[in-house]
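This document starts with one chain, in the form predicted on its own, laid out as structure tokens.
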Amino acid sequence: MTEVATQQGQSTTGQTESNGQQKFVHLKIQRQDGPETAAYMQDFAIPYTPGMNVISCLMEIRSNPVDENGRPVTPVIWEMNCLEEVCGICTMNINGKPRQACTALVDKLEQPIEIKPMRTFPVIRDLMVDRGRMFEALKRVKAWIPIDGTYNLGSGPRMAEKDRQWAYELSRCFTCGACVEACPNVNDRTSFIGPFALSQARLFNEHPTGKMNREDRLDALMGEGGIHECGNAQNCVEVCPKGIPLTTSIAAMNRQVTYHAMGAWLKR
């Protein structure tokens, strides 16, 4: 555990120590007004309570938003919704990594904490990303099952046990951001459309029904920001919270979308 630094004066809430000292956390967090101005650094001191995760910090500052100096400040800027590690939308890079600012405890954090927004979005302010790119990208791999028409038509054709457990997996995906921040081929001079979209195809492509869909998969996977565009750093499995084979997704798409482009050579 982290030991949690300690100052006098600036607080009467929190925790405080048998010598009466108040128990602060140490945040570094980079601020930016607005998608085109620079970026800053500003420090805080929060008044520290046992099981704080970064999200607590955030809320603190935004109701006593003072820096580290008393000075005051305008509130942080960022997005949280079900804080559980499930809707995805609170990512951020917290001392170097992209993770869930939900489930950053503070207890387990090295002081002080730098906190940043992902660097592969565009800032909209301080924290918060336009994570668009994202969802253009699982429009070009189809990633949704096709339904034609509002009427019912049945629950349609069960997956084999054996499929329906791995597919689970896949389908766990949040659209966090974690691994397309963390991927060395994501960034402003390319066109990937990241790791998360090549397993998303590859979930589809073995549904029964959304094999349907299967070959304009495959061809938006031949194009510009295609699967040939991964280097196999295999970052992407390093940091996805909810532990998806990423790197096996990847190799078995890289295996259909060599079929697919050979069968298209063999049919000229």
Given for the second form:
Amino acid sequence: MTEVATQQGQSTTGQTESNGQQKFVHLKIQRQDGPETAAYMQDFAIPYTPGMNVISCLMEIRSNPVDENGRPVTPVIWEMNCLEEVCGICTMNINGKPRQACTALVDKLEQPIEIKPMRTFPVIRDLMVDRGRMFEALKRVKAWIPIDGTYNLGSGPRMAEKDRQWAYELSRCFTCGACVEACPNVNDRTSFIGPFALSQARLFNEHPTGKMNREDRLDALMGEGGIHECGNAQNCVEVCPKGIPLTTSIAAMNRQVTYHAMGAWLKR
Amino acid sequence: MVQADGHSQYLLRRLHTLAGVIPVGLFLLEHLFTNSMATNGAAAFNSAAATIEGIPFLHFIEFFFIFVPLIYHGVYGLYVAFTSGYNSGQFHWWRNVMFILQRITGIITFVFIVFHLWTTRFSGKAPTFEMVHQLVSNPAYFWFMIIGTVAATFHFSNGLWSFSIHWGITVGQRAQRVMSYVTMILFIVLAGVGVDALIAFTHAAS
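Let me have the form predicted together with the partner chain next, following on from the form predicted on its own.
Full complex below, order starting with the chain above.
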């Protein structure tokens, strides 16, 4: 411990307690040097600063990359962008829960803070994961509104205000991956696309112009890895940082798909 | 039903939930009802059993409306339980625990039903009060029956909750919450009826 103090005591950001002792934040971080290499845990003790979040802890490690015992290590790799919980890229498992590192405040976390990459996505290095499967899922359910044409199509139909209000909630999804991470039915034995994609299909099916392609999305939801893979464990709605009613979206899409499946058969 | 282009998984899953409620679940209710006739004495139970024996096309009905859906629901259910992940250690929320209990009780019920059918329906003995009395006089068998009955009624009741979401019946959060209360009350009632009947079978026919 004294070794750490001498190593990091020089840090200008360090905060001292009333008795003059340097306070430290203890972190246990899962490291992984590359996509194919084995993961290992590493402990860190970094000088405490009031108002720290997990990102600033990681930045502190980057500025002084030594482990708890003062041994030099490679800096921890992670991704960040907006730093205000709207981009979703810094999602990682913090004390066992998938959440954004930027809004994970050290003062509100139990120490040592255990940080691991999301298990659902392939690790590129350390806490950086490849969330490409989410983009593939959005493409699969056609989570967009086709408005391209060879001439001006004019303005689309209006959306009722009461629908716009709840649809706005769904539009706050930033594909962070927390719901996919927490879902027990997203694993290597299933091909489930994940809760967020079902909710996005509902969003675009509700949009007055998007509605024109609703059958395409419903067909996709009945396809491989679709809505039927959901087992109603409802972890998704618990971990969603935006409080999106994912389980309501899933049930609503179940209703649409049920009608669509029976309707498609009876109309033939 | 729907196009063959990759919709078969959807169809198999929905048939699984449907089979669990419509023939199998309804049969469970009927079975519990007939069993509770035992609480009115051996004669009442034997008369109820005789009424069932008298149903026309009984073997046909039994095969297509009980055995086929039951085997499908059971075997496909094992596949579902195998492909599910289990992460209640990390996420201990109520519904996640219920998700796991649903799969555990499903496996218990599967084993229970196989053994139960082997010792009753396919034992070659007439389905009388006396036969059941002989079986449940063995404490080990009696407790096996209690566990099986509680597991089966839980699996059915909680399965109804999940069924309501799978088929888009309960959509909103409030509807799903109310349904979870309703199905848990149903579980307590059905388990009580089943256990009560089992206790009735332990008393010798007077």
